[in-house]
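In the form predicted alone, a lone chain appears below as structure tokens.
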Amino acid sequence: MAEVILENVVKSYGSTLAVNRVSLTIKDGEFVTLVGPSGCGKTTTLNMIAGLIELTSGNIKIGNKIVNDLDPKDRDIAMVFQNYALYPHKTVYQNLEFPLRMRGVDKDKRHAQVMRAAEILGITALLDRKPRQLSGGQQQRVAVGRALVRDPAVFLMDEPLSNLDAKLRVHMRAELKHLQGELGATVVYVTHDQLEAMTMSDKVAIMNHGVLQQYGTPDEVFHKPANTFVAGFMGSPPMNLLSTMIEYVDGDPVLVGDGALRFRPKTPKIKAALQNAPSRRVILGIRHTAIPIVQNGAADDSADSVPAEIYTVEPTGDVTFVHVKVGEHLLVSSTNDLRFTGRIGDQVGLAFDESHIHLFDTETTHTLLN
């Protein structure tokens, strides 16, 4: 396996920048996911690593070798595509064997490598079947097996689970991550699904409009988002982001939003961030898990809670999502209290957990909390 390094990688199509100065290091044996909405540049970046698209500028290194001018076959990579790209007229065995045959590997070694991959992936019983005789999950295993037999330095995977149903996708996420851990493989994985990125990756590279927004562990990008895009993209439901103004009462900062939103922080770190903010306009970010509903019935003005009105209730079994209106703001809270009986129109109070509050500058959208 090998390390992959991107140094100020750019891809432009005329005046359009598809990928804009992306730099990141994928360590040997890491599972790294490029994630973002459609058109963010993640697949273009993957295709540049593969050699399928030529760079406009920058460098790509695989195993300490600059590969900018190398053909895909000379980069020691193997790709798994969204549509699996299996040969319909060939058996599973022949599909697995094909890349080895093209590389001139002798027959006995080809057979040994195919059988090893089939055993690892649990598809030995399928070797005589054609792709049309396989389920989606089985086809996906064959596609991974065809990459695996090559024993490449790097695996590149372009949304390989997107064609599977929800239940099978969850199962195959675990299968792929387990396989990667067993092999110690370097994997660069592309998806638009942030849950896939969070559950499978050692590190996540979040992209938008061709720009790398943040690169870090799933825990880092979820709990310490670098900007409002990352905060709103990672997590389901996404983080609540509220436009507020800083006012001062008795020398202490207070965040004031539209209507009834008025929040007076007590934590020194939050106070200091607000006092040092470059402007009075601040975006308050808080996830649904950090806004517990602390009371039912009429809101108590003397309590340390924000008065709100229930807009709608979404029970999902173990968690109930509660959409609430605070002035003109619509927020999502949640509770795992199975006895929760709130209904549309009920007046409630919300507690803001200050240990999980995020603050962003309105102009730059960058975090104010380091």
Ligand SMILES: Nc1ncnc2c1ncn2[C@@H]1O[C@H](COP(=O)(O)OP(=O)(O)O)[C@@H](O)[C@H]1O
The other form holds:
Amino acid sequence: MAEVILENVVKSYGSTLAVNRVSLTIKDGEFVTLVGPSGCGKTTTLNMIAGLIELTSGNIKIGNKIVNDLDPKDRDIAMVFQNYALYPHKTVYQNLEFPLRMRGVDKDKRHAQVMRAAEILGITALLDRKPRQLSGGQQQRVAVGRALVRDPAVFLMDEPLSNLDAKLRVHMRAELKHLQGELGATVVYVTHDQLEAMTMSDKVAIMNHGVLQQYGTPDEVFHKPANTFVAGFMGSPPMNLLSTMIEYVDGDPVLVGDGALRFRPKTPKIKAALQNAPSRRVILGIRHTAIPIVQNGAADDSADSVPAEIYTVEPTGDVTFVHVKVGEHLLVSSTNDLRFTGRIGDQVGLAFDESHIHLFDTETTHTLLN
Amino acid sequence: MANIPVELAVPVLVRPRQTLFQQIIKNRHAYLYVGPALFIMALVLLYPLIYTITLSFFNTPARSPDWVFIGLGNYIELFNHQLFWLVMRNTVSWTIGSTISSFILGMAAALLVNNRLPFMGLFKALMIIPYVLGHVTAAYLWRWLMHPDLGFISMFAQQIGLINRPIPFLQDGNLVMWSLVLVNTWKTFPFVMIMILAGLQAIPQDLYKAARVDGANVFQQFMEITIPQLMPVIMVTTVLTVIGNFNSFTIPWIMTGGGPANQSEIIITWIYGTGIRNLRYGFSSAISVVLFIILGVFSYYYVRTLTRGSDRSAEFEG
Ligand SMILES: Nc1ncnc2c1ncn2[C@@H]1O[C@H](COP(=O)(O)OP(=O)(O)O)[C@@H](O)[C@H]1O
Ligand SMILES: [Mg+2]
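Could I have the structure of this protein in the form predicted in complex with the ligand, to go alongside the form predicted alone above?
Time for the whole complex; same chain goes first.
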């Protein structure tokens, strides 16, 4: 087991920067996920850690040793590929044995290690089969087995679950996480699925256009997104991001959006953030859970209730997502009320939960709340 | 690439338990549509085959229209013929020699071209030239190149002092077979190269990445991934090359006509010589039938080993 450190890692292809000055520290035994939209540089980053592609600049350290110029085989890493990359002409046993054989481990020891890995993954009965005779989930397990058979310091996994159907994916997600915990393995895991990142990781590194956006625990990136990209990427449905202006009423800042959208914060922290904002235009971020529907939105007491019109309703069983329009803003709210009967066109009220709002600079998109 | 054996396997795998006749009755409309095509195929394939087999049991004197049935006479003569073993040996040298050497050359060329090195596109185009050149053109070109007095090779080699006498490529009985193999290799290796190249490009790159992570060096990657992954292509290409070489007529016929003194006679030139030149149709048909049987047996076993591999995949998928 070992620590993995990336220092200002850059990979350029001609004029495109696939990975742009990424720095990360992955501690021993941590499960770290690189997440981001397709093409953001996750695979490239992982392949650089593996040694499959060279860095343009920067350093990668594994276990305190700079490995920039080392071959993959000398880095003490193992990798699980998106499409498993099992050797099609070899049996499961031969697949598992391969990394050991290539390293000159003697036959008896190989056998013991293969059997141990097969046992851990419950694939002992499949050892004589060829990969094409296995289901997707079984192939996945063999791929993991081939990675753990020789006890590498670091496991690298590139979207290992994305070829599985939804149900199996949820199952394997739990299984992988459990396995990682048992082995105490250091894992760098790549996915484009924010839910996978949230559920599996000790830490999440969110990337966009080759740039690391935020690195933190799932809780941190979810509740304290560093910028609008992270805010919009983590969580489903994504956070509502509304363009608003700061106006002053009686010396207090008020956020004014389109239509009837007005929000007058009371918390000193938010007030201060608004007063110190570099520009009068700020982005108000708020998740659906923090703007619950108040059924009869008739303008009455609470000045914080914002009138809105239902755009569409999406029941999912336990939660009902309600898309509403406030002026030109289209935002997602939700309700846990199973008897919710709102229909398209109905007028409702939205209650803003001040303790869960986010503010971002319009120019830089960075958070104003820190 | 991996599909080739599967496709070959299909007729074997889907063969239903009905007899052919029952099938025809059941699908009579379909057979009606393919009927004309089947008829023409029978005409051009089956008819000559049956005609040749029939002919092989007859003595067909050149100057008389009367055939005389002689049973296995032609075959008995064939197996006792003074040239029989020489022709067989030449045919084997020709076929196996050309196949092996065009494989080595074709494989090497494919591996080279498959690298992302500069000028490989140009190089690839150049290497395909022999393949696209007509057989007759190639044969005449090489006959000229190998001519002892006027040929470029001997002249050039003498000029740079490599040799002091012309090399009798096509005149020396010990050399002639190998000269022909050389030319045939030159002509066929691009085909092997193209096939292997297609095979190489169909190998998923992830397998190499996985192997590198697993600790395989370049040689191990070649042995453990490239070769097994290419196996279906290699097998198919071998069958095609062997059959092609067995039946290859133009190059030996134009370059030597089987000479000198039958030293480069192979089955196919022998058939042509006895049949068309000496007008011994019956005898020549007997040789053809023997060639047909040899190729038939070879193809049968080859296709069977080919399809056996994919049968196993069908077991699970099907
Ligand atoms: N070999 C390459 N040549 C040129 N551009 C590449 C190459 N590999 C990746 N890229 C580019 O780098 C960016 C990041 O790619 P990748 O790391 O595969 O993204 P991800 O895995 O996050 O989907 C993409 O824009 C991609 O087009
Ligand atoms: Mg990727």
